[in-house]
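One chain comes next, on its own, written as structure tokens: the form predicted on its own.
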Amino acid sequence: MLRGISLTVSAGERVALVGESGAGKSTLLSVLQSRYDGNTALIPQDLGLVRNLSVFHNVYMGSLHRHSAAYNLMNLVWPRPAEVARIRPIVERLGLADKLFERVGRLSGGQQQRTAICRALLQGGDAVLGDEPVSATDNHQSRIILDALSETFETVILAMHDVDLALEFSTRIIGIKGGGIALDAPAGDLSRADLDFLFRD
């Protein structure tokens, strides 16, 4: 439950929402999503993947709005070479090239998470909202993902569990505690110790 929150995010910011599980980060992301216009990609915590479809098809869903229903249906049955060529570099960057036509349900949690991120990268837009988008990846892969998001989207707002990574990646840290904003400061002005209180009772 959020309380007394007033928040403005400017274009070009990389914002990390940090705090304990249940503090309100996901709820705040939901509110932000409802306020943004349609030109925003979302990486939900539940990923929103279709487990019986391939990585290719799940990523392609990020571009459904660009094509007719007939074209999308055709691409479901017989992937068009042009669409495969468009999607392959994205999945290659995130280490999924050998899984392109594998069913998502057979992938590990980290691979599924990367599939959802690839979908957002294909969708594009002015901003991306992500709910713990690197929680199932190692530090090396997390940095690749965060770089890709920063290069694709002008504005990035992510709930993050890794405080060190949040400080490294973001330009602004918003600390959530008890459903309210307990801290809002430039990341460059903060250290890990400054955020410890967010995780104490």
Contents of the next structure:
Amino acid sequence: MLRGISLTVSAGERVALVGESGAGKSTLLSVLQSRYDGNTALIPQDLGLVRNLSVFHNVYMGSLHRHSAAYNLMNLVWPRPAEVARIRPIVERLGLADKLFERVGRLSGGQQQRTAICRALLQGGDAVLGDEPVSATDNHQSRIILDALSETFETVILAMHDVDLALEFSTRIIGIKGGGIALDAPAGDLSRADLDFLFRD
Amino acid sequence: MAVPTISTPSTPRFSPVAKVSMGFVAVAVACFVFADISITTLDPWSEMKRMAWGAVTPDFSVVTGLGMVVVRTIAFALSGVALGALGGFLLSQVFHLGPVRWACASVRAIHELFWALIFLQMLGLSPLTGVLAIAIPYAGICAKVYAETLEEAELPALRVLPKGTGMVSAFFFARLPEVWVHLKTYTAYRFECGLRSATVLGFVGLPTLGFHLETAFSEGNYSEAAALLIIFYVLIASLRFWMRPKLVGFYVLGAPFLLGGGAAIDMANITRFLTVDIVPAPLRRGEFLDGQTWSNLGDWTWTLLMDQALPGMIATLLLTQIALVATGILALVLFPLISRKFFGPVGRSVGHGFLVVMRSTPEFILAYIFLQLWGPSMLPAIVALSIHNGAIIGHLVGRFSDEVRLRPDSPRGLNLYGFEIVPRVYGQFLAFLFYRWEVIMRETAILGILGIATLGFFIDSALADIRLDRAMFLIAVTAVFNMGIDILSRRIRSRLRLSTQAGRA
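What would the structure be for the form predicted together with the partner chain, rather than the form predicted on its own?
Now the complete complex, all chains and molecules, led by this one.
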């Protein structure tokens, strides 16, 4: 699906992958993920949530590697106050405070998306790789989410379809078309019109 | 110029599914010719009248301590199924290992009544006998189903787990919650089976409902028997009211204390059983290095195979094939009773009630009743097996038929049945039927205990003569035979591309 791509992302960059659906953004993201061996948090398109578990548990899964199995199981059965206190502010910031102990399967698409983002935020690490993480949220929430991701992760790489938001948030835009890189430039040098050709046949 | 032609058959052709079906019917008809089918009782009608009279005049007062009997039955089912489910769950984690798969296949190929007969020899009439008789085969079945469920599950969360997450944490957070509901539903279904098993184990002496049923039937107290059967149906029908998820832990912890006493377990007995009793007689008596011993063993095996295993296998196979086809026909006749396509709400609830009673009664008990009526031949077994299994498959097919979408001007009645519904549900129906093939064979073997000359008859006779080596040999033969049918059934299902997804029933 991808052809002749060579790409280097430096630490500290905020990269937006822009292009039509089916252009190869998801594929490029998964290639990036497999090549990078540092600490990355992932927000895949299918979100990677466990529908039968609560928002708390799904977010807590971002910290499974920090605790012993026994402590994790204890939290699975009965969430510890310390962990709830750690997770509540993250969830609150993304507007899910009243859903903390709701099963994820009962949430709307946008709420599920924010749950997956909370998990990535709790997990932390050097970089976050997200596939359309703000596709189901409104503009106001999208900004909150992008701010939170930028604060938590040194390097952010997101596939995005909202061109305005991509220009506003990122430091570098990579335009994908037909499985190849059609554009790679600092976001500051670009305007909306410069990206239009990515969406034309 | 060559005109491309599409050759179309000018005469009707049969699909592979139709051919297989006709093949099975032909085999069943051939089996019928050789089968021993007769009514040997002198006056079946008067006995039937007395039974019918008993059925309408149930007498709940006769069985003393009836409450305790019910509690014991539930306790045996709970302990056995809980232990089996736990064992099955642990085994499902290593199910990918060949030896584990084979071990599970062999323990579940042996019916719980045979397990009970084995443990009766080892442990005597102790509660542990009943619990293990249920737990061991159920562990084999649960291991397989749990492992398949875990394998088939979509696990999106597994891919986003942070690096360095331990296996245990990953399993309990990302894997188990995804399949938890399926495992719970299946285990609940197993518990219902466990209640039937616990009841039937009463027929070999454990203090459950079956023990009192046996007594009532053999003494001709049909009012008492009717009362016991009604209690059994109420127990099954009310399951969802008292088997609450929140109470399960409490029940399971309490159950072992409610199994009642029994003979003390004698270690010497167990040791003797394992090291002496089940060792083939020639090996037990002769010198290990003596050539004569081994030639004796050869004779022993050959005689047992020819005189008992082979006739037992032939009878089991004849009976299984007839019962399988009878089950299929009955299921096709019964399923419209609960289908929205054929009956309104009132008709359907009558149909449901009818099918529930038919499928809740264990085949063993049905066969026992018909045997009392008609005397020993294959007839009671065929009728019992097809009623029980036909009602189960009829229920599943009926539910499946509700999902069929019809055009608004579709035909009605028999035309609807023949042209619209049956062709659409037939594949599913065959999948269900082939799935039950192995179950029917396992039951057929066990019905030998009642005096029909299937493998169970020879096993039961060997046990009665305290020739445990022969009994174990024949049980092993039965297990292998069963696994063979299982493999054959799987081959046919995959050859015909029959979905077995929903066939687990």
